[in-house]
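There is one chain below, alone, in C-alpha cells, taken in the form predicted on its own.
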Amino acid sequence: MHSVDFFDTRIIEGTTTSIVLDNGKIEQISVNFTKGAAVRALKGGSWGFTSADGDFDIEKAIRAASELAVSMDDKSPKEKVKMQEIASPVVSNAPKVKKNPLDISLEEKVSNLKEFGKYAKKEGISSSSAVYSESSYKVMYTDSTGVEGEYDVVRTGFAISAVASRDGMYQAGRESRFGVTGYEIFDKYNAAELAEEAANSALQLLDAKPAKGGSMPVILDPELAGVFAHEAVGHASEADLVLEGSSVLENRIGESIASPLVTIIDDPTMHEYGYFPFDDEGSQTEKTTLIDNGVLKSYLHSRETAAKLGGTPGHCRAQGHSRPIVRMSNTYIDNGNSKLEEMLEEIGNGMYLIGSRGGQVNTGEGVFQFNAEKGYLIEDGKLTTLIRDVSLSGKILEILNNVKMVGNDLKMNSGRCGKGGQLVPVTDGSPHLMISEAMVGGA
C-alpha cells in the first residue's frame, strides 16, 4: 500500500488560552481548540510532507505524503536517506501539573493579570503591557518501522513591559516567566514584583549612560551568557547546520574549541520550558553535553543526521504540524566554582553586562552581536555606571576561549526560538561568565 522506505505520523490536540492587556485594557483573548496531524514519508533521499487540521483520515494523508516522496523520488532522485533505528520511547518523570489551568476561569485570569500589571504603572512609564499564555497538548506519534509513544504537557507562563519616556527618549524593561507548569506558575514567582522590577527597569534606564565601545574585560550576568549559549554554541551544533556547512563547530568534534571552565549541555529531560520526553521523530530525549570542559563532544540531532554523522538522535521538534528539523532544548553553561564577587575584584576594570534584547548570529562565520538590557562599568572592583543602549560582540570560538571564571549560580531564563520559520519553546542558561576580552559597543 505505501510504496517508501519510512513513514510517520504525528498527532496532536489540545487547546491554547492568550491574554493581552495594553496598559491596563484588554487588547485579545484568545483560546483555541485543536487537532491536527503531520505526516512524512521519505522515498530514497525525497521527503514527502503532508498536514491536515480538524478531522482527518491518517490513512489518506499518509496515501497523499507517500504519493509526493514516490513523485519526487522519480522526478529528480537524491543520495539515499537513512534513518537511525530507534526503539518505542518510554515516558517517565514527567512534569506533573498542580494547578491545571483548564480549571481556571477565564475571568479570573484576566482579573489576575489585570492586578498585578498594575505594578509597572508608576510615574514616569508612558506604556504597559501584561500578557498570559498557556496550552495543553496531547502528542501522539507513530511510524513505519513500528515505533510509537505519546505523552501530554502543560505549558504556563506571563510577561510583563514596561516603557518609561523623557524628553523623546525611550526606554523598557521586561520580566516573563514560562515554565513546563500549570497556574501554580503564580505561587513560584511573584508577579507584581516582577512587573515593578521591569517598571523601574525602564526608569533607572532613563538616567543611564550610552556606552563607549572597545575591547575590553566583561562579566555576563546568567541571562546574557545563556543567550551567548543558545544562540552563539547552540545552533552551531545543530548537525542539519554542521551538514549544510554553515557551522564553525564542522570536523572539530573531540578538538578544544573553549577553555576548559567551560561545558555546555542541552536536555529536553529537564522540567523547565523546552521540556520534551521524545523527539518530533519518536526518539527518547537525553541530556546532551555539546561541550566537556572545553572539548566539543556531540552535535545535536535528527534521525537522518545521526545516521549520517553518527550520533544520537533526540533533538528534532516541529511547531505545531510543521516538519521538525534539528532544534534546542534546555541549552546551559554549567556551573563552576567562583564568585560574582570574585569576578569583580579579578576584573578590576571593565563591563558587566546584564539581561537581553536579542541579536543576530552567523554560525558559518562564526561571528555574533547581542544587545544587553543594560550594563554597568566597573570600576577598581566595584559597580559604579549604569550605562545603556550597549552590546556584546565577537567570534564565538574567541570568546570561548576567553572565559577565565565560571560563576556557581546558574539560573535559567525561558522563551521561544525561531528556526526555519518556525517557533519552540526553549530554556536557556548559564551562571555568571567572566571574559578577559571582548567586544562592547553600542546597541
Given for the second form:
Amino acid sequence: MHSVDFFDTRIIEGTTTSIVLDNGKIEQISVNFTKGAAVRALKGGSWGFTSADGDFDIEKAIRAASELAVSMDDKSPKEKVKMQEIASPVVSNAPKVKKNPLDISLEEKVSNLKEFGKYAKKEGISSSSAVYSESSYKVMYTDSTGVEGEYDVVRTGFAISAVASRDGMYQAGRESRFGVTGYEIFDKYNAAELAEEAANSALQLLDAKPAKGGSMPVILDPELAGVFAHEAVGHASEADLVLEGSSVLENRIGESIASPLVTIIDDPTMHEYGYFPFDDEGSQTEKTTLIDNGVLKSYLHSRETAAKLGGTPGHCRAQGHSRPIVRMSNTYIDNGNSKLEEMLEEIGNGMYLIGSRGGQVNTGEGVFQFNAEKGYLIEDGKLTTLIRDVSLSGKILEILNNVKMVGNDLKMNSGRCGKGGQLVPVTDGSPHLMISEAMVGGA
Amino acid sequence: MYDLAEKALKAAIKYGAKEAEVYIMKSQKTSVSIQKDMIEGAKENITTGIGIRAIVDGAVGFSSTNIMSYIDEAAKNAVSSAKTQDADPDWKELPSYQKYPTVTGILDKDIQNMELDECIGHTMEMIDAARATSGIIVTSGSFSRSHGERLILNSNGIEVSEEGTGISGFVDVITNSGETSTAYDFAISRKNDIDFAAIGKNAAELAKKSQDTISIEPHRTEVVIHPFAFSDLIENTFIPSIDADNVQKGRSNLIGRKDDIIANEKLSIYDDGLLEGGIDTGIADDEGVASRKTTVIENGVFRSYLYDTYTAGKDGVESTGNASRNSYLSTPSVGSRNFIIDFPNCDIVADTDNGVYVNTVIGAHTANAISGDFSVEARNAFTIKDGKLDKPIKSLMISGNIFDMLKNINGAGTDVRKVGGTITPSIRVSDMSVVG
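Now show the form predicted together with its partner chain, given that the preceding structure was the form predicted on its own.
The complete assembly is shown below, putting the previous chain first.
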C-alpha cells in the first residue's frame, strides 16, 4: 500500500506545566498542550521521516514519509537496512502515581514552591531560584509489522539553585530531583532541606581554593562517578556510534576493557527518571549489562543496530516528535564492597571530587571531560582544603582500568542527556570510586 | 495565521487579561543525515505553534499549543495562571506600536524552494570532499534547509510579521588508519552561499593533521583560539553576564561595572540585530521591539547590558531588542542577537612565536557562568613554534577566566567566522594555563 519495506508511527499527546520562582517571586507559570505524530518509513537502505503537529492526518503523514524514503532510495541507493523483528510490548510494572499532579490546584503548587524556595535564601545568598515542572503524556506506537503499544507516563520534579557572592566572587549551588512519579515526589524528598543544601554549597564555595591541575589519584563521589558511567561508558556503548565508526568500544565485545571491579548497567525498567516500558520503536525494555566485572558484554541497541550487530533492541528514544536514536535510560556502576574511609586511607594524597556541573565526551577518540561542583585535597588520608572549579578529563579506557576500589553506596541522580540535538530524561549513578591516576584540570 | 492570532488575542482579553500577546511560529524544514559515509535518510517537518502571554497586574501567565482547536483553552489557561500570581510592580507594559527598520539577506528564494535533489547534492558534496582525503570516514553529518514565518501580535498595537530562510551543513570525521583522531566542521547561513565541499575538506584535513600527537608539560603560554572554540567559551561565560536579567538578580560579574575598562583597549563587541544576512537578524526581536545595534564593549570599556522589555522597564531604560524565544513553547527571555567580536587582525599564527592553537573545546557548558571560570578539554590542538603550527597535542586542558581573558587578548586572526550567532576571528590570549 505504501510501497515501502517498513513504516511506523508514534503519537504523543500531553501537557506540561512549569512554575518558576525567582528570588522569592513567581516569575512565570506556563502550561502547554501538545499533540503530534512522528512517522518513519524505510525503503531499501533509506529512511524518510515526517512529523505532524496538532490535529493531523496520520495517513497523509505516512504517505509523505514513504515518498521521501522511496525518493531517497531512488537517488542514493544503498545496502538494505534490516529491522529486528519484535513482538508487541507488554506494559507491566508501570510506576504508580499516588498523587496525580493534574488533580492538584495551581494555587497549591505555587504556594508549595514559594514555601520551600524560601530556604535557599540564607544570609550571604545574593540570588536564588526554584523551578517546579510536571508532564503527563500518552505515547501510542504502531508499525507496519503489526506491533502496537501504548503507555502513559507522569514525570515531576523540582530544581533549586542559589548564588552566593562576596567581594566580586560568585559561586553557585544546585540541587534537583526528578522522577517518574506524581506530586508525592515532595513526600519522598524534603525540598526545603535540599534548598538549604544548595545555599550551603554556594556559601561554602566562596572559601574554596582554585584547583592546581595535574595527574593524580582521585576519589569520585557517587554523583560524579555516575556522570562518568554515563558520559564515558554509556555513550561509547551506543550501537549507532559503534556502527558509524565513532566509538572506542567498536569490536571489543567479550574483551576485558575495565578493572574487574567495574560492572555497568543500563536499566530502563527501573522506576527512575529515565524509565520507559518500551522504547520509541516499540521494543520491550529490559535491564542491559554493558560491562560485567570488567568485560564488555553489550552495546545499547535500536532495532536497526540489533539486526546488524546482533543484540537486543530497546534503547531507541526520541525527544517529542524527533527521530528516535540509540540512547541510555538509567545507567549505573554497580556496588562493590569498599568504604569511603578505606579509599581515603588507601589513596594517601590526591583529590576527592564531588558533584557535577556536567560533562561531554568524544566517543571516537575515547576522550571525556567533566566538571565537579567542588573537591577536597586529600592529604595523608584526610580531607583538607576545599577546592573549586575543578575538572577531570582523560581517556575512557585508561580510567576504566585505573579504577582500584568501588564503594558499596550506590546513589542515582536524575538529569537530562543531549545527543543529536535531542534531550531526554535519564538517571545515572554509582557508588564512590577510587581511581589510581586521572588528569585533573584547574585554574 | 493572522486570523488565529487575532482570535487568541481576543480570547485572552475576554478572559480578563489586561494586556496580551500572541506569538505564532510556522516552519518548514528539510534535513538529510549522514551515517558512515552514506546518506541515511531525509526528514521533512512542518511545525506550527502558538504561544499566548496574558498579563494581569504585571503578573505573566503563559500557555502554548500546537492544536489550533485548543486556542481558546490556551488563552483561558494563560489568564488563570496570571491571576494565580501576586501583582508585579516592576512590570511596565508590553511593547507598543513602533516603526521597524528594513533588514536584508535573510530570505533566499533558492533555499525556500530547494528540492530534495539539491539537498542530497549538497550532502554528497560534503561526503565526497571529506573522502578525497585518504584514510578518512565521515562518521556522521547533516544538511538542512528551512523556511520560517513568525507573527507577533499584542494588545498595544504591535504587529510583526516576518519570514526568513536558513541553510546549514555539518560533518564529523574520524581517521581509519594510524592514530585515531576526529574533527568536525560546519557552516550556517541565511543565504544559499555555503561551500559544502569546503566543510568536508576542512574537517578531513584537520583530522589528518591532528595525527601523530605529542604530549606537553603543564605551563602558561599564549593560546590562539579558533572561532569555534572562542564562540563556545564566550557563549557560556561572557554572554550570561551581560544579560540584564542575570544582572538584576545578582547573578553577574558585571553588576555596577558600566563604563569600567574590562577588556584590552583594542577590543570592541557589538550585539547587532540588523546585520546583513545574520543568523539572528530580523526587523524585530521576539516580542516585537525594533532591532538595533548595541555596543557592548567599546575599545575595552563596558558599555551596555542586553535588555528585553521587562528588564528594561525595571532599570528605566529602553529595550535593546534582545527578547528571544527558542520556540513557541516558551516566553521570551533576554538573549544575544548577532554577537560580533571586533579586534584588529593580522596573520595570527605567523605573529605568534611560541604557543598553542586550539580548534575546538569540549565541556564549555560546564563553566561557571557567573564567575567566568572554565576548565575545558581542547581538541585538535597544536603547538605553535616560530610562527607556524608545529605538532598536534595528544590531550590538553585549558583553564582560565573569561574576564581575565578579555584583558589578555592580544591579537586576532583574519579568519572571521559566523559560528551561529557569534561572529568572531581566531583570538589570541596571553598567559593561559595549559595542562598536557
